[in-house]
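One chain follows as structure tokens, the form predicted on its own.
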Amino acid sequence: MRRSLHFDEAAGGAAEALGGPSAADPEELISRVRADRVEFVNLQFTDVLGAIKGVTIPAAGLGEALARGVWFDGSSVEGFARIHESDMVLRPDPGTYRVLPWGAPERRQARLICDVQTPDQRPFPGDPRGVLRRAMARAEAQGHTYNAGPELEFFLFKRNADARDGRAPLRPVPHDVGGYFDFSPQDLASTVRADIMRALAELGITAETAHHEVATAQHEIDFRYCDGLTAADNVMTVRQAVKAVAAEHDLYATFMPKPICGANGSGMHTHQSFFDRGGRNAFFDAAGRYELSDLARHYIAGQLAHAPALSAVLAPTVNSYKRLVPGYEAPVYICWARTNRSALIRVPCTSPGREQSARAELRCPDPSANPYLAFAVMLAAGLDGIERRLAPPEPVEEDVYHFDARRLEEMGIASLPGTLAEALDALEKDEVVRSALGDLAYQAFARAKRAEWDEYRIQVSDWELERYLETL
């Protein structure tokens, strides 16, 4: 097994007193690289899909890039700039520095999170990054701070050995045989949970709980919950710990949403909520239906009123409508409740002294989605909500899987689209979602999206081979 997890207790507490997306100074920033004797910065963004792309510079070029920022190729990113408008600029936010945990102690690498700006300086509208940053200050002009905590589940696979060599294409082969909340302490799983929290801890994220889900070989990370821009931030810098600390394990970690045809698929379940200006949860209404206010009650109706076009961002795959259907704990029809599972959207409880905690649970988003897009149409569909002051149905505690199409209909109740196709079609007929993209990024993640239906459904499978082949 390899083994080059460094945990150094001064990076981590650096990690800590830079944490989030604050201005600190370029100057601070720069004696604490020094402390921490990184040898090269990783300058990353996210591409309309929800991809880490970056450049590495040698710590001693940080300087520079911090006050002028780092020229690249935008013609080359996926849903960036056409040819004839490549040159963008990285512009590094220093308060997103944080020490890799992974790696050669002796190369020691770090990180900083970059918003993409035009030659001009201006912030270019197709960075999915500034796309969130736009929905965050219309909540923040309405005096709300806009807070997510996401709930990230994924699959940890050994390579199958024909895989190793490159005879076979890699399969989900699954490293234990546990079930949910299973625990042993020499489950090789438990160990890898363990590393990957502390490797978080040490990039500034607090991990609230890691645990074992449903499936075999499946796992969830809980972190805490933060405003939207460093949720975000931090989903990316957990799929990317997830993945190093699973390698250095011989295992290999996937965030597909569907990878077992049979077993629960993995979510990305998000609790939101609104603070006020006085720090105060906006949510919370100790005389509302289920502790709600009204302004919490509106935000869940505009979410369930524009949930298909939603769809498209949340559950951005054709495998992710592997993961939407009925009897796997992932949520199919459109309504919501407390303690119904199986609702779009649940409405955890509070208790006494916790009113700090009330919130929304969106339950279809999954972890192949762009955090920085999906968080940006939620909160747009939940802003709508609000300015339409729009009602939610009745709330529906009834297993709905357990509904008949007229029971549904009698009730009122949609479905989630079928397909990634159907989603992009909804998504394409919504204004409030599409706007809350700009027309850049909407363009490009639909494009995008459209090749990848079409090129999944010309294909040949080989559930087809087996079923028609030699019948037919």
Ligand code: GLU
The other form holds:
Amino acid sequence: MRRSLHFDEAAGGAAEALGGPSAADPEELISRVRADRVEFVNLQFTDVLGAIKGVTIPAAGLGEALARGVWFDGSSVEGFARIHESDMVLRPDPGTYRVLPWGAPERRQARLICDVQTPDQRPFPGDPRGVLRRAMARAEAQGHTYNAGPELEFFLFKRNADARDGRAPLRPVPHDVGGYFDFSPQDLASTVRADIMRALAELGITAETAHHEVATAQHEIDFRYCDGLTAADNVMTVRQAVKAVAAEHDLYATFMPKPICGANGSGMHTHQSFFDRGGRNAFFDAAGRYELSDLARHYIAGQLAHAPALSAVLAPTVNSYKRLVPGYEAPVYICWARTNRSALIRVPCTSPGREQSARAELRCPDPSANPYLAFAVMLAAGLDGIERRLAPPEPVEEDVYHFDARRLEEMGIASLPGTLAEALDALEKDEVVRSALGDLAYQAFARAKRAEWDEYRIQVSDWELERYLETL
Ligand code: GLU
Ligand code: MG
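Starting from the form predicted on its own shown above, please give the structure in the form predicted together with glutamic acid.
Next comes the full complex, and the chain you just saw is listed first.
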């Protein structure tokens, strides 16, 4: 049954009127919350695994929360404090105020994204948002703002009838029969996508494009690139909005990287560039190959050099490695190119005169990643390339999927890790990527992910039963 999202017609449904990105001053924010008739405010943050956490406060308590922060027990949050130092403080970031365009209008809720501090008011080193802030501050110190433009792919599924009452596990049941860029006004998916874009606009995010992706029931939403921190906040918001809107249509959305064997998986390709203090794109050089500057080339070389360790953070689930296989437009081999979609890094073509859009697109991230940690390690790997002035290898424009092992070896092309366990081994050995996470976030991440792998490793799958049970 579809319940409609509520839009504030009186305010024209405009993001600015409903707490758009400009509400940065605490006084102004409090009056805006009043004007928006918000009753509750969710104070959100993200744990190491990329799950949204939070506490809800009545709107009347916001002044206090902004002045003093909100204390919470961090010991029960994945990757946060140890028991004896469990108190943490949430510091709402006033610029992230948004009224949530779903839920009951009579209990209108807003959200604020928070930074996490220790009781002595220092940034908590295990806070993923803080990890990204640290990495971005390094780039800022060198005069560069890090920009990220992620492309989120996801599937919309119907709930199988027997899963509704718990008689069977949930299975991926496609709701449509569309393919890449298919568009039919009767198609439920195009209505869902339009509702997602509308909800995102209310949340202050302009979705630039939304389209059907290659696989049945697969879709993509792209929003405009922006600074890395805002982009990571936006990824969390988009994931929330897509799920909420899908539920309004009696569907569910999944960001699981590879829900269907034999079909394309879902990626979160991320376009990246650096702007200098004058707002000029430092990745652009009209005279460079693919119109890239030396800085961009070093950056790309850094990401190629650290690709195995990066994978653990960018493709962080057991299932992520079912996506990173030949034949489905996801990368497998560590190389770069202009148009080749099988390469790990692509340099998209830009129209003449569009120097601001010169960029490098990293294709291994998937939407199960924690975007704060993901952008932080991507940036750190690129900065390492810049600091060491690494040169990238020759680009590979052929489809690498068809290369045999000998050809790959001759050309010196290595593969991404084949499993989460291999990726975690690479991460353990990579000082640059580890130190970008910091000890606390690294330890928490590695512990949780090793446990995930160990649990998976001992499962007996349907595939094994079908293959071996009778034949052996
Ligand atoms: N779905 C593909 C992936 O897993 C990418 C398709 C595309 O190029 O947009 O990365
Ligand atoms: Mg895509």
